[in-house]
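Shown next as structure tokens: one chain only, the form predicted on its own.
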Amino acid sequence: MNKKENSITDGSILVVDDSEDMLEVLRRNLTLKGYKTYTVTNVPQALKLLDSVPVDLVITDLKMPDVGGFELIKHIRANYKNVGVMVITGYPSIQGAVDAVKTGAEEYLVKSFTDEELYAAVERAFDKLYSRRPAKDHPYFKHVPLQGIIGESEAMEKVFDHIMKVSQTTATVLLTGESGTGKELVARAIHYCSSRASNPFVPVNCGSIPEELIESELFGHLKGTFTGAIETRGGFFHTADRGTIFLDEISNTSLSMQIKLLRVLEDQEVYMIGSKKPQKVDVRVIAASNVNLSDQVQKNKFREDLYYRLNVINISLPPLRDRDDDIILLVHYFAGKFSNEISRAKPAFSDEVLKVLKAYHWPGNIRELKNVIQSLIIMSETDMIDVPDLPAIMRFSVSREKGIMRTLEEIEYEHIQNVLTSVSGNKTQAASILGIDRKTLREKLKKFGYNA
């Protein structure tokens, strides 16, 4: 079910109008669309109902006897921060619309409106309301049990479906996708949704272990086999016995290590360094790579037999730029998380900020968004985060007109700058995102005269 369908079935609406005929028309039309609809003829009745039942959106007329719609809007804004407001009026004016929006209305609709105009305005109001709510209060926020993976986009629904199917098997899984897309979270979700959940989950970053140590770290060693081996010690595969081992950045292993990994996958046996006797292990293997392993095979940098042994089931994780519907959920989730860590109230985000965050290309994916929100929470001094609070690269990426009359070199330099900014100047991480090695990045930066 997509976002718009969810908003129709999950919303509750209070309609306030002194015209019984108008109330009946709105009640009938909104109920037909699946909204839970309440109707009252005056503001005092509306206040009583707001105190007694949960309401997502209030649709109110402006001109009513005794107490008018403006007073109701002000009361809602002062007392119900998670309730949206939409204005309908038979006395349209530019100033009235401006005043209604300033007072706190999401939408302004002039009578007589068509059914289509009503539905479109209500849907826009719900979209604005949901974008402001904390992630935990969002009606689409239902996948937290999967190891904290947050997402309701169509792309992530497919990932969740794959996780649940794969977790019921013991098949080897290859996770692919750009750096920062959450491959370890998905690996954990597969493990903890499986029958192995009570046994260890062992994450191993193959790119962070020196080549001369990786065999010992994975398979263990006997006492005295090399300098420093003062005791017999098992490796990560021993630790993960009857559980799951997650081999991240598998492409960084050498061809000789790949042969040994292939043997483990085929025989479920490991040889400790210094031992000629294999040891049986019962380990499910999940591997991950942010580079295309098929291309690496073609370049003779990755063994073809190991690639096919790992790629039994492939789950491709979408980049954040393809998950528009999830960005606001993630923003509110991280804002709440980091606000709690420093014991401060979670600030609000202006509509303009949310537009910028949704439009930004996020080269560093979820990891970059997490870092940006953490910085905003720590550095902001007000209860509202607005566009000037954002990093310069985000402000300019949306507002600046760049044109097409630029050289490829200028475009390349700008993209490299953007990626470096997104990862706080980390050249190793930037090179990984750009799909080049660190030496190539260093040479490009030198050519461009980049000194940071």
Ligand SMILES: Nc1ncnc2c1ncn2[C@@H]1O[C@H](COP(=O)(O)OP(=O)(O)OP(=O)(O)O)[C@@H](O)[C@H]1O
Given for the second form:
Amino acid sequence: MNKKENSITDGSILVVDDSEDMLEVLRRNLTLKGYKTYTVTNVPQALKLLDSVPVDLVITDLKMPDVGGFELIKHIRANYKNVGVMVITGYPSIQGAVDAVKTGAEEYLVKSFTDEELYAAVERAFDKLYSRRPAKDHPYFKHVPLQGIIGESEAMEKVFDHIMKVSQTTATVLLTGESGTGKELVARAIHYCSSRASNPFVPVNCGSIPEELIESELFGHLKGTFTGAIETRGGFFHTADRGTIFLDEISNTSLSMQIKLLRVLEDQEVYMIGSKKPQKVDVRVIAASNVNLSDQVQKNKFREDLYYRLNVINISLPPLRDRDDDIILLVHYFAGKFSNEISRAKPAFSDEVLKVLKAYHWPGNIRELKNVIQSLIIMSETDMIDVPDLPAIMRFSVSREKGIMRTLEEIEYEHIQNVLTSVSGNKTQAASILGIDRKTLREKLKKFGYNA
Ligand SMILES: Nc1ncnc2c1ncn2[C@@H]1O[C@H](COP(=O)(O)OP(=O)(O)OP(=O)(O)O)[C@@H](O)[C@H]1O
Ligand SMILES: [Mg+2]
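Follow the form predicted on its own with the form predicted in complex with this ligand, if you could.
In what comes next, the whole complex appears, and the chain from above leads the way.
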């Protein structure tokens, strides 16, 4: 009874969670991105809704009173072939999420996640749904993009070549590059091109886990070793066994954590908290940083030995502004993708707009470009995107050609843009250079539609 055989119609999402607050946050965020969003607080209601409206993706909590999320996943897998499932699970219970993936969920998110993480996971779930449909023509690409990484510039050809080479090995890889250049995307590509592809890829944002929890999250703990350790539980390294662990924002780990990571890398063994017995793990490590790690070493904030141990192979991702040829390609790619998601025809872009987009500095790199195109697709109602549709900060980059005939406002924004570029989009640093507080900078950027 595959009723929903062709149900990918209007980017509709059903969210199931017993917390009204969570539902509200998700409804607001998903609606903002143009998805049609339904919310219910329990599984029986979800089943009713699935039977009455077309749904593309179900986002569900796992722990709910009466009927839990696992039952829902099983029901969807048995009855709705083309409905995707994404799981949200309370922190910290990554094992539940991994079990959910084994049951048939395509994606999981661990609370508390950022808006960006939510959008990225939803998008990956939609990409998987679309990839199950008959292959569509991609008139903009010379060849099929590798693992969803778009780029035909010389710099990206080099990156693709490195991905293919390192995926044949288990060497540790350090990914560097400004924010939004695609480090996580490349980490996933390395994993999915390698012989480990059928085992887990476990992303860990080292910056977002509190210092007192990180050791237990990474290496696990024995029952009773600290208050709250009510059972023995493995860590991310156990979950990633025979797969890949992605240590994102590695520079945010403390020096004492760095020693422990070094030991794991050297011995391929982990010690659970409370245990003196090492356990062998077979994990490929990919680390990423958007700050310059060798600078951190100089400042004694990052251990030199760990730096060399991580930096066996370095893949450095070029900023978008140096990937001239790719900008237009990415514009068309994201325009097609987001139009498709919300079932509107892909608009055209005037030559002038393409010129402005090519000339812009893109301090937030591909993430920024993607956000700009997505909001153009949601907000504009015309068939042809023109310069007035663009955020003001980009329109001003046209005005640079006017030389002396510029307003103070135009010069102010050009300066802000240059400063942001020089600090790789870091707003705190930019505000300090500009001599204004972060809030003022945020307001100015908002007024001018800066989107990263
Ligand atoms: N070459 C590409 N083709 C298509 N999408 C891309 C490409 N590079 C990046 N993206 C998209 O841009 C967004 C940012 O990429 P990603 O999260 O991998 O960047 P990052 O380098 O990890 O950034 P940060 O340092 O801020 O974490 C993601 O949504 C990703 O899918
Ligand atoms: Mg990242």
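So that the term is clear: the rigid core is the largest set of C-alpha atoms that superpose within 1.5 Å between two forms. Positions refer to the first chain, counted from 1. Every value quoted in this text rests on a predicted model; they were computed, and no experiment measured them.
Core-aligned CA deviation for Val85 between the two forms: 2 Å or greater.
Once the rigid core is overlaid between the two forms, Ile163 does not reach a Cα shift of 2 Å, moving by less than that. Relative to the superposed core, Glu304 undergoes a Cα shift smaller than 2 Å between the two forms.
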